[in-house]
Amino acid sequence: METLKSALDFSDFPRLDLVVAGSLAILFLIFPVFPHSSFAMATMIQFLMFSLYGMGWNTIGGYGGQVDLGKAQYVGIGAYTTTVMLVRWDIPFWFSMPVGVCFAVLWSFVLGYPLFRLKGHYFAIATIATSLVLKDLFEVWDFVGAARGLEISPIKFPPPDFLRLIFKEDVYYYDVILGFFFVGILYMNWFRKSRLGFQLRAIKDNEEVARSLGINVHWAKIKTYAIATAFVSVVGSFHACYIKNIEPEDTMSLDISILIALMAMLGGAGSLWGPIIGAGILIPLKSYLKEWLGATAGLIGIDLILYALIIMVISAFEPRGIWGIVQKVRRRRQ
């Protein structure tokens, strides 16, 4: 009960923030009612997915200060677990998704124990290496389809199937991922005020001081890494049912890992709203600029240039991202 009260307690935010957040929540709920294109719906689903990815990364990267660039491997573990269990043994999403989380968390413990002996850029490089090695293993593993991947056939599981998450209309996928999105926000609101959340802030500021206060630094990082992994794995399982055709390059590439980290960094790492702000900017930018400039105007690659330019400009003004800029403006007014 206390945990639920803490998750629902947003009293430390200014009233304006809560009004904006509440308005956006209502907008998300009623979005399917208004006329929209399939492209807009797909963009909204991608936004919610990457918001959750960013929330997960924010636990270890934002609050813990550990730059993890290997989160795509856990996207792949969740996606492949759900797909394999559904295709080979007809086990529905709501049963296979927790199994995928368990596999991903177990793998995070195996990696986390030695990796968190490293610091700074050595840790970031190590996470990239482990992710690429796992991707290479999946590309030659016949049981999971090797490089060609696996496909979930809607013919074999005729939609709508709420147990297996097989739908014809994307609105159902939107409703499911929106539910995960709200649960993720509530969890992150609790996490930032939890004992582990305060321990991570102390570790980020100064590890030696944190140790002197009796904090088990290594174990705190491992636990947080597992939490971040669980977030990513859940969305990876959803991704498999939504896309219905997964392969190592689609779910475990370095591009996905970097994009997940950029979401939180751009919006504001170490803040509740940062990953959501980052995803709200980068996902529509990525989708619509690629469509308008890449396909329509034939300017291949210009979308990536603009995409990188915005990140560099914001980072130059405030290393803490957009949320840091908002807080700086507020302090000046006060």
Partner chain sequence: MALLELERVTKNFGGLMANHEISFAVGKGELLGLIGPNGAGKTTLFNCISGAYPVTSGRIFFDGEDITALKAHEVARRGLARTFQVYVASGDLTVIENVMVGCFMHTRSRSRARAQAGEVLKDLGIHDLSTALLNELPVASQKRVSMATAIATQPRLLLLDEVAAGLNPGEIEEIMGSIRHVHEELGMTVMLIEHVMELVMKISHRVIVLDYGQKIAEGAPEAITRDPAVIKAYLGERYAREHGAV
Second form
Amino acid sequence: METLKSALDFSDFPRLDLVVAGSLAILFLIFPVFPHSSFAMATMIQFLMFSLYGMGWNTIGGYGGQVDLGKAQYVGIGAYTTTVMLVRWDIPFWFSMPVGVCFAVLWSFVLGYPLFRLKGHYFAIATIATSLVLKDLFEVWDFVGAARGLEISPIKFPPPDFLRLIFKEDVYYYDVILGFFFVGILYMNWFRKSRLGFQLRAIKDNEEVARSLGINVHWAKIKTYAIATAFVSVVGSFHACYIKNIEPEDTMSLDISILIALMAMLGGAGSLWGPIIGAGILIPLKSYLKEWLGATAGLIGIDLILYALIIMVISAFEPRGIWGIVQKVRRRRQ
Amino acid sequence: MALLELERVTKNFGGLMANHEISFAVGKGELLGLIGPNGAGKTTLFNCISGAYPVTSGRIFFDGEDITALKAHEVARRGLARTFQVYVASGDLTVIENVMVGCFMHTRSRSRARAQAGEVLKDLGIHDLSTALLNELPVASQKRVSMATAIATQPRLLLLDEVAAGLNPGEIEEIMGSIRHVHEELGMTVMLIEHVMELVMKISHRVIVLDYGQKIAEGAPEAITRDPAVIKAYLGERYAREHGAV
Amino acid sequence: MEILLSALVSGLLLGLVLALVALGLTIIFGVMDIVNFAHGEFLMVGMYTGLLTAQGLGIDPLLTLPVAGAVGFLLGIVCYFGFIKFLLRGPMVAQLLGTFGLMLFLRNLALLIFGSEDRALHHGLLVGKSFDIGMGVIVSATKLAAAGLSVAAFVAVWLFMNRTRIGKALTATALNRSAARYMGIPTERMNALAWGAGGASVTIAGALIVNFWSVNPFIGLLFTMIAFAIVALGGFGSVPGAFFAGLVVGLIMEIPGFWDFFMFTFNADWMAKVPMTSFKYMWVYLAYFVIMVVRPRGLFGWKH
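Now the other one: the form predicted in complex with the partner chain, given that the block above is the form predicted on its own.
So here's everything in the complex, that chain up top.
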């Protein structure tokens, strides 16, 4: 009961935040009613997905300060579990998604135990390494279609299928992911105020001090890593049903890992709104840049160049991201 | 019975012997001072007791239990808290949030942690700093916050590492009041490392002196100040000889 | 037996070149405790420089090494003063992400300019030539030359770090930054120098590698990971460590070759079913992970 109350309690934010957040929430809810292009709809879905990815990353990366650049492997585990179970045994999304989460979390424990013996750079590089190993394995594993990947055929599963999450119109996917999005925000709102949330922030501040306060640093990190993993895996499962065609290269590549980390970093790591702000800027930028520049002039890679420049500027001049700037301005005003 | 007991505790760093066969006991309700020149191994000893470093040899007992092999967080959960000399904080947490982390050792409830943290801050007279960021505070306040955070874990034994270093006389007076309050009102056993002699000699029941990693003296404050070995350690051989001769 | 020897020789030769790839990373890390994620991209720049200079001027690829070195030195210096300097003020996380951004930038800039297709050298003094060094082991001339030049480069760097005034200043900065500053060593310029030297050594390695390895804009990450594995094994910051660890990692990358040897020797059919060569570079990633977890200080860790 107290958990629910805490999740619904946003009272420690200034009123301006709540007004903005509330109006955006309403806007998201009524967005499908307005006339929109399918491109805009796809962008919105991407935005919601990456907000969720970012929220997951934000637990361990933002609040915990452990830069994890290997989240794509869990996207892969979620996506592949759902696809394989659907294609091979006709098990619908709502059952395969939790199974995917279990697999992902299990794997995260296996990796997390040795991973969190490492710190800083070493940790970050090791997360990349683990993710690339898993991707290499999936690329030769015939059971999951190796490098060709797997396809969910819309002929075999005629849409609309609410149980298997197979639709023709994007608006259904939008509704589902928007639901996850709101649940995600509530969870994160609870998380940041929970005991684990506080302990993580203390760990980020100073591990030695955290230990002296009775915090099992290693275990707290592993637990949080599992939470982050669960978030990513759920969205990965959704991704599989939405895209309907997955292969190791586009679910588990390093680029996905970077993007996930980037959402929270740009918006403001370690803040509730950070990943949403980050995704709100980066995803539309990416989609529209690709649409305008990439497709028209044959300038491939220019969207990523812009990304790279954003990362560089942010990391050099404002490591706390956009939310960090907002807070700095606010503190100065006081 | 002793609350904390050290049995020939030795700590080596490579070839350097930081602590050599140190034995002593801290009784329940005692207020013990640990002094010694720079580099005598005082903080290393704290690190060994609190489980931050593994000891090379020797044993440590806390309330009758052997805690030698326990990790830092396990020691902390048994009721042994400490402060840190240099407090490096990234400045993510406000003062009250910092103290709440300590409170979370005994409760899962945020509201309870918040209430308790408020209480501790009020106790130490720094309630008005609640919403400040730690790294924006002056050193004196940071040390008080560090103390508050340790107290928030409701320890039976509190290790204070140079809480008065670098403070002006007024601030020392205040922190002395805080230590007394913790010791008398909250009933904690306190052990403190201190260079500020007017503080440690005034409030300690008993003082232990370390020099070059060894215990060279132990006794009541008045006796310690007259101990030739201590004078030698602090002021050098010549001074001791000359003044001993006078 | 020939298979085993071939794998061994080929692994060691590759290892020598890879050691040179890692050298720049370990210098930069040693001097300023910052990990350069864009390291492989520097190598890619070296590869393109070697390739384009050789093709553009119609000279032998081995003659392009000075050009590649100069480009790398400049690139390092420019990156330091234009970007890395600002990163150093921020937290570790920012440094990590910053060099990551640099990597993305260079990679996609290359993609924009050169396109995504593989490019390889077809002409050159040694390209395509190979000879028998006995016992049925055939070695490609380019690899042998690259390995030899790599050893020469290592000796040169070692002499520079230990015998010259400026090299000693660099070593001093690496060992104790603040002490070096009190001694009057301009640490800011030392940082820049480390980036220049690191950049030059890795672009030279790139110009060597392009003799027997085709280049595309995405090649960087692989070499970054290889360099990380080598530096992790050799000890972050250690120059001799990088040399020996390079040999080890070269052998690790030859695992498919050794696999073939055992397959033929023991006539094990099940071994043939394992798609060893399609595991590509998994061994390198795995090696990094295992090394870091088992022995974080590496074999020759010297600083911590």
